[in-house]
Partner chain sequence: MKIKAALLSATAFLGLTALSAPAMAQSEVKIGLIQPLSGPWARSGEMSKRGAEMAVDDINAAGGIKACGGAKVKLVVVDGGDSPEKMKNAAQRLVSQDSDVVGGIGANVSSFTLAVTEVTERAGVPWMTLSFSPVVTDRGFKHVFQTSMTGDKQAEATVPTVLKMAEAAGAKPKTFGIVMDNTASPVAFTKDMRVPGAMDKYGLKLVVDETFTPPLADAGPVMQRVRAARPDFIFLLPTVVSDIKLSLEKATEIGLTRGRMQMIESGGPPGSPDLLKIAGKEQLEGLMFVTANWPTKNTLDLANRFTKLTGEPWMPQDSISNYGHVMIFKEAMEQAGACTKEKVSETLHKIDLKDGAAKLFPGGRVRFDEKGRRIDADIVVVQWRDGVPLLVYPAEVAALPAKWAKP
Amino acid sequence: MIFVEQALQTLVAGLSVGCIYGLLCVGLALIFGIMRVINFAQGDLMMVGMYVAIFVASFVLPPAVFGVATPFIAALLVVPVMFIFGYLLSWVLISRTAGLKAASLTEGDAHQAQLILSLGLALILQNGAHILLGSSPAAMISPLSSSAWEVPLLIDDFSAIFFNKARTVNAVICVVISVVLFWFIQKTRIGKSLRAAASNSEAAIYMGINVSKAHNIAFALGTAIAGIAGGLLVIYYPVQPHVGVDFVIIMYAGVVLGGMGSIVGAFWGGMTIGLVQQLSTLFVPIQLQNTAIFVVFLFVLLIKPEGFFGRTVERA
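Just the structure of this chain, alone, in the form predicted alone, please.
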């Protein structure tokens, strides 16, 4: 009975963590699916979003007015800041190695340039944050992080599972954002132009679509998603300048697991990694969490090399 209770509690934790991972993977999948850009700075853009959320919650939103909702509102306000930041990054830097300006390069040369550029950007963001903000961990304190909803089990009179309030609200927000983003990409005029630019840039130009602008918007959206995911994560996970390194490998694993370029697949890939990471603690020491992730990762790819959703879905 105790094991069943522990398993259910761990499953709840895995779902909440998986939703955050899923949203992070969606942002990365959006950038790769539309721009074909290998962005190793995505974790550090998440880190910037975490610091921006702390700043907004500390100096912009009065806690006396917004109460326990302050951290979540701060995370939402990260979106316009990170969108503008991402758009400028793409316009000034990323576009030099992607899209039309990289048309003269072979695919291999373009990816090499993107890799070096994104790694350089990651180092600049990490060390810039280290110089400006120091290396001490920071967090956005919320009363909801230390409280939970109790749901009794029918096993006996004493068994129950607990839903951490902050993580549960975060999970709901992540799912809503992912659904809204998928609707935006599929149904809106801008979303259709993004998919056209992803499918065939040359044909999109002949149809009157500004491909360069579409790529900048895609990178800005991916950056904004990383930012809001970071803003939600910092409510219960401390931030320091190098925290992005801990997450960028998870993001890429989730994107590959779900199917390269698929937004839906990326979310489920991130969700799978969160579940495996948490459920593995029932059987192996916590130090082997990441090992369990990549064992499952390799097993899935052996069975289905194209990932969960493979090539049968839209690229973006």
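Condition change, the form predicted alone to the form predicted together with the partner chain:
Here you get just the chain by itself.
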């Protein structure tokens, strides 16, 4: 009975962790899928989003008015801030090494330049946060992160499954954002222009699409998603300037697992990693849970090198 209870509880943990990982992967996949930019600073953009959410929750939203919803509203308010930040980053920096301005460079040169640029950006964001905010961790203290909805298992008087309130609400928000984003990319005019710019930028220009602007919007969207994921994460996970490093590896594994550039694939890639990370603890020692991720990762790539959705959806 104890195993059933533990298995179900671990599944719940895997789903909630997987949703956050999924959203983080979606942001990264969007940038890669549309701009072909490998953004090593994505984890650090998440870190910026975490700090912005704490700032908004502490100084902008009066807790007396919004109550327990304060952290979630703060996370949503991170979106416009990070969108503008991402747009400016792309306009001023990223566009120099990607898209039309890099058209004169060979593909290899452009890739190397943007790789170094994103690595440099990651270092600037980490060390900038260190100088400005110090090395002390910061967090939001929400009663929701230490309370749960308890569902009795009815097998005995003791066994129950706990749905952590903060993580459950976060998981729902992550799924909603991913669905809305997918709809936005597929159905709206801006979304179609982004896909056109991704598929064939030259043809897109002939069709009257502003490809540079499309790239800036894609990067801004990816940044905003990293920001909101950070805003949701900081409700229960403390932030310090180097927190992004722990997550960026997971993000890349998720994106590759899902199929490079596929938004749907990225979400499922992130979800798979969350599930494997938590469910593996049922069979192997807990200290090997991150090893289990990469064993499964290698196994999946061995039998399906293009990832889950690599063939069916090549680009966003």
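Basically, rigid core = biggest C-alpha set you can superpose within 1.5 Å across the two forms. Positions refer to the first chain, counted from 1. Keep in mind that what you see is a predicted model, and the values were worked out from it rather than measured.
Shown in the overlay between the two forms, fitted on the rigid core, is a CA shift at Phe59 smaller than 2 Å. For Pro285, the CA shift between the two forms after superposing the rigid core equals 2.8 Å.
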